[in-house]
Amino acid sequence: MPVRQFDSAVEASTTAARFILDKLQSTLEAKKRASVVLAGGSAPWHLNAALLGFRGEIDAGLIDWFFGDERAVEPESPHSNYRMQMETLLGPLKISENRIHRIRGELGAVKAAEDYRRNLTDFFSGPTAFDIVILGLGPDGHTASLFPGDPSLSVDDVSVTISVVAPLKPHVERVTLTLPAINTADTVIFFTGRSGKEAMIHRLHSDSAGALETAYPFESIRPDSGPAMWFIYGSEA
């Protein structure tokens, strides 16, 4: 499994951003368009800053931007992944509204999931097939809003579902891409800090051959196109 580790967030972000830009350039050359799924949480702040540093190298207006998950909150909420990405990446890149495909959490989780599902079906004119999916990692092994023990982990017939177990504050329902929607992506990237997630990262290394029984949601991310790429920052204790 391709795992790259860095002492600093800056070094990890720069390397990951370069990797993403290279993937986008090859995709745009082949298809003249590209689709990217953005992550929530705090780690993307570092990655987004690095991506902005490369803004002159690619036409971001040819890229459609999606979200891996969202809380059932208003878009202006400080807990909104959409708000965070608008402030740290999409706004500074001046991406046009029609290229941003947000999850409308203000509708409530059930209706927002249905709305986003229709959006994806219309965009892809069939099964969901993202070019790049960027994910984070939680201390409990969750990724997107796929939490341990949540029924969403078993959903395999649609691209979007709701998550009801989410143990993190605020305790609201969430909307998330399903495992099949993520695993059909051409490229999947995990970007995460090490702090607080040492047990998960140790398990990642222990399962380098993919032989361990799947116990945590991140271990079910096994893209059809090949292993996910990991960028991890922070010194080992």
Second form
Amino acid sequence: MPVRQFDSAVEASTTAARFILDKLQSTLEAKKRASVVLAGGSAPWHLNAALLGFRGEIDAGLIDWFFGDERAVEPESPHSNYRMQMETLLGPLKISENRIHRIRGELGAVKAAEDYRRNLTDFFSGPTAFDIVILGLGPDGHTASLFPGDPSLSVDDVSVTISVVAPLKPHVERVTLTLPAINTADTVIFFTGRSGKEAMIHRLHSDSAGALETAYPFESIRPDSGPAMWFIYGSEA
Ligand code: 6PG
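Since the one above is the form predicted alone, can you give the form predicted together with ligand 6PG too?
So here's everything in the complex, that chain up top.
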């Protein structure tokens, strides 16, 4: 499991952003297009600041931007992942609306999931095949909105599903990519702070990982293309 650990969020963000941009450059050279799945939560604030620092290096307008999950809220809500990503990355990059594939949380989780699933099927003309998926890590081991014990973890026949009510704030219904939609990506990256997640991060190094235990949702992220890359910031205790 390739794990890079940094004391500072800035160092982690710069290194992760460089990795992402290098991946994007090679993808755009090969395909003249790229699909990137953005994460929610607060860690993306750091990563996005670093990505903006490299903005001149790629034609961000050739990239289609997606979301790993969304809360069933209005796009203007302070709980909206879309709003956070618009404010910290997509807005400053001036990405045109037709390149942003928003999960329409305001429809309610079930309708928003159906809408997003249709959008993905149309975009990929079949099964999802994202180029880059960026994920966060929750203190309970969730990622995207795949929470421990949630039925969403066993959904394997569609790319998008719902998680009924998140056990963590905000306690609202959510829409999430399913494990297959993530594990079929070319490159998966976890970008997370250490604070509050030490027990989960410790599992990255423990031999339980070798036993392929999947006690927590993040441990079910095992891309067909190879292990996810981890960028972790925050000093070890
Ligand atoms: C969400 C995210 C979620 C997030 C983790 C980590 O919608 O909340 O998709 O999976 O990545 O909860 O959040 P922090 O980065 O804020 O710790």
